[in-house]
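Quick heads-up: it's one chain on its own, the form predicted alone, in structure tokens.
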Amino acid sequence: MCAMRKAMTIAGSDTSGGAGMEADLKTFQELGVYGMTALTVIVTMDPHNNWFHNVYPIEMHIIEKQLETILDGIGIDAMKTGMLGSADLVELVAKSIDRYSLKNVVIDPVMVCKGIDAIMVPDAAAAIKKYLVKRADVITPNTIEAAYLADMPKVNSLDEIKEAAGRIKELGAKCVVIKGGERMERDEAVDVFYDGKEFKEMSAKKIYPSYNHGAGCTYSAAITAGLANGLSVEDAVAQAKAFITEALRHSFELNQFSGCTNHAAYKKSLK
């Protein structure tokens, strides 16, 4: 009998598939890893009003229940977050991080949405700053996200990104990827890895077309993933970057408001 390891991401759903809960749960699936979910939000959209989202919140004490089954009555070898909704939802991620002391932690600070730049939940954004960071041994903001911890007006050059990596490994995180994704002016999607001892650059030439809804997600999944499956912080990241990659490259179009990600690909890749 082969026992899977077991990772748990705590984050919204989106209805459409492509990012959120879903994301995740199809990156651990392909990566080989048993995934479990708190869900934190349900998010809709609206085809009749340019896909207009809508967000359901779930109930603080339901949140509750889901992470005593998962923790209580199962355990798991890694975890992720994703939509955290509000100040006492981040507090409550931060006392169950504490309580079971648990390994191989993984931020993902979702604080703005595709498309735009403004912090979405002011609240949430400074919990995850006070609470967050610290607990965390991997953290991935985008470039935005990364600014905002690292109280910076803009991170958009690689010289930035790393200043704003410092800034974050300061606060307490173990180790941090900034990805600099498509808002860097360059022909390569750069991230950015720090692990408090060097900086190191990890590219791939920018795909176009692409669809790039829930590359984020995956992208931290991923990293769960690697961490669940016993990989090293360094190696989890660097095959997390391969995957996205992969799944960019093969990503295709959902309806005439969206396209996603190819979850599959990284696995065909390496047939």
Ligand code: PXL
Second form
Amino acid sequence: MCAMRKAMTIAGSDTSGGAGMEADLKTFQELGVYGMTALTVIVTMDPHNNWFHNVYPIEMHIIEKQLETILDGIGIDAMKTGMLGSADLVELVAKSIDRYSLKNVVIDPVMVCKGIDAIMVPDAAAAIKKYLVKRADVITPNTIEAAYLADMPKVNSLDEIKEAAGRIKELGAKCVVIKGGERMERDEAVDVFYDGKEFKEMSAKKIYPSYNHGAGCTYSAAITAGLANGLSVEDAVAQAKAFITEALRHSFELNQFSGCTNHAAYKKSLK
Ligand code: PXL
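Next, report the structure of the form predicted together with this ligand; the form predicted alone has already been given.
Below: every chain and molecule of the assembly, starting with the one above.
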């Protein structure tokens, strides 16, 4: 018999396959972790209208049944959140983390989608700040989400990223990883890791063309898989950075609107 580590993602389905639970499951698989999903919303893209995203929520009672299946029925070694879509669902996730004493909790506070920098569902974002930040072993905002959580007008420079990481840590997250990403005002994509003791900068050269749809989901899923496999937070984040860097180096075009990260690239690079 083989002891398989298990991880759950509470996330939306990206029908185009690069982000959301599709990215999470592919990443879990690549890192040898058994993945399970509680599906929150289905996102479709309009090929006739500039790839416009539509979001279709799953009913709450169905999400509760999915959580019951996984948490009462099976059990997990780590979990992550993705697009939650409503304040009620954020509260349900917080209650489930407490009720089942869940460990290795990675919160990807998805509030914006590529190309749109406005917070998509303000009530859900406020609930993430109130209920989920303090329950996170690791929280992985991008610079827009970090600015919202840290209550700062903008987070673009390295100094601003560090300031935001400190503020988010004060809200109760155990460890903060802010993804500098392509929005950063420099040639390198710098992520900042802060566990309350020291700031660690992890930088990689920006890659063009940037087919980076799903990069945030993939990165946080790789951290989750590392934790499920028993790595320390620091080692899980370092492995995830290597995973996403390879996935971006081998990213590919999906169509004229979008291109996504290559989930298979990291494992191939090890051969
Ligand atoms: O990358 C953010 C994101 C998260 N989750 C789902 C998505 C997207 C972006 O399209 O569709 C389901």
